[in-house]
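Okay, so here's just one chain, in structure tokens, the form predicted on its own.
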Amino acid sequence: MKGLAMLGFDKIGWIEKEKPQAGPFDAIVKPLALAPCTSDVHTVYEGALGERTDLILGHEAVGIIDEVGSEVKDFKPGDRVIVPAITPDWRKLPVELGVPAQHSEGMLTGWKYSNIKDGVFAEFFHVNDADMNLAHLPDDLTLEQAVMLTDMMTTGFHGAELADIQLGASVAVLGIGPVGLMAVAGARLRGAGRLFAVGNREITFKVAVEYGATDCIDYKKGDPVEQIMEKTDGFGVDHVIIGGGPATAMAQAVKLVKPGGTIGNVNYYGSGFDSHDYIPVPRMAWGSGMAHKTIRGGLCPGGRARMERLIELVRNKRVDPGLLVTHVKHGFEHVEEGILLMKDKPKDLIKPVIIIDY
């Protein structure tokens, strides 16, 4: 089979590999829609995961099942499915500790695609524990909507969950790429009152307002911390979600959040080529460690139950993740172009999707 792979640092290309095999609890899936991610850019061009050679990229896919293992009960060949980016090993004892995304085989090992095994940018890809990691794709969701559930929506919403947003509370979302925009939507659903969206591009501000932002803050027009402090009479906000940006975003969040407030981080600090081994936390803004400012960070939840809950939000018109999709290409050969779009980030881009027509 053919797949788009990381050939080494700073280099991608098409390679041939053997088609994966399904174990008794697993499935093999053919892609119907794929979405390149900034994480792919971090992996290839910033050394976020270290050296990888001939590793097929990609972790955002919906597809059609090609084959299933003998013990798979709820899925069969021909079923259209949503495949979460995070696919824990649900049959391993550590999962019972309560953080499946982290405890499959160690920290972050629920994230398998293009991390510890070949990803989804291939003619066929493997899904472990199919009954627990796949969700049926309803006919009333578009492919563009569905593929946004796999990572962007679950990650952005997890930022709102980690920030523990309370009804009527003030919230700031730092970084409104596709994850941050989903964090805006998640914050609104959790009952945010005033909702600040920090970014720069007009296209993302437009979608942020549709998702519920009350104030759009352009970081190129001045320090976003100072801008939000001015608009809140110097008090800051109750909750901050970090959806993207450099390591300095954490410092901004600590400065912005009120004493007693919570920061939810779903930002992937993916730069691995430099010495940024530590995330800065400003001492005085943290009250010298005593300001009761809580920082929570996490890998987005995966698995079937999570996908089915997100499906219900879309089917019942609570949110439309399809608003993230600005570029649609038809044909498997456009996956490479999609990754380069995410790398270069033209002004009219939020998220590209590649549809595979059979």
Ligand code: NDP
Given for the second form:
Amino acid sequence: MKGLAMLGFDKIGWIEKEKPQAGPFDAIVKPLALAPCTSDVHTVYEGALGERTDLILGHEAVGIIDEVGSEVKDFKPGDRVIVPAITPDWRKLPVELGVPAQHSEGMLTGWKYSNIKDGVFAEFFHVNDADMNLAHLPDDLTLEQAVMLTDMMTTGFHGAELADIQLGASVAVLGIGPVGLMAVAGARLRGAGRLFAVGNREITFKVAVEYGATDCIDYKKGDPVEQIMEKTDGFGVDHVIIGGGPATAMAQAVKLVKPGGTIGNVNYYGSGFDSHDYIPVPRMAWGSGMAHKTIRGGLCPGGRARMERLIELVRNKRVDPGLLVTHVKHGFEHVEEGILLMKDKPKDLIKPVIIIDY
Ligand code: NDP
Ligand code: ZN
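Moving from the form predicted on its own to the form predicted in complex with the named molecule:
Full assembly next; the chain just shown is listed first.
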């Protein structure tokens, strides 16, 4: 089968590989809709995961089941499914200790596609633990909406969960690409009062307002910390979600959050801040360590139950993740172009989706 792979640092291309095989609990899926991610860009062009040779890329997919293992109960060939980016090994003991995305085989190993096994940008891909990881795709979701659940929506919403947004509290979302925009939507759903969205491009501000932002802050028109401080009489905000941007975003978040407040980070620091590879926290703004400012960061939750909950939010019209999709292409051959779009981020891009018609 054909797949789009990382050939080495800074290089992608189509390769031939054996079709994957399903173990007793697994499924083999053919893609119906695929979306490239900024994380693929970190992997290939920033070497964030280290050297990878001939690793098939991609972790955002909706598909149709081609084959299931003998023990799979709830899915059969021909079923249309949502495949979360994070697919923990639910039958491994460490998962019982909580945080399944982290515990499968060590830190971050619930993230398998395009990390520790071939990703979804292939004619076929493998899903471990199909009954626990897949969700049936309902007819009332479009493919574009559904593929946004797999990573963008679960990640952005996790930012709002990590930041522990309280009813009526003030929130700032730093970085409003597709992840940050979903964080804006998540913050609003959790009851944010004033909601600052920090970005730069017009198209992202437009969607941020549709998702509930009350104030749009352009980080290119002055220090965003100063801009928000001025609008909050110097107090800052109760919660900050870091949804994108460089490693300096952490320092901004620590400055912006009020004492007692919480920062939820879902940004992936794919390249180091400096030669020492640390993410600096400003001492004074952190009350020399005594300001009760909490920093939490996480990998997006995957698995079937999470996907089914996100489906409920979309079908009950709480949120429309389809607003993120600015570019739709038909045909497998456009996947490569999709990654390059994510890398180059033209002004009118939030997220591209590639539909595969059979
Ligand atoms: P994008 O690159 O599309 O968005 C990043 C946003 O940050 C853009 O709006 C960009 O603005 C903005 N930005 C850039 N510089 C600054 C700055 N100095 N201050 C404020 N904002 C800035 O990324 P995605 O939304 O696709 O993904 C965001 C991050 O989340 C990535 O690092 C990605 O790898 C990670 N991620 C993490 C996951 C997890 O499980 N934790 C899962 C999926 C993704 P502009 O519009 O000007 O470009
Ligand atoms: Zn992703």
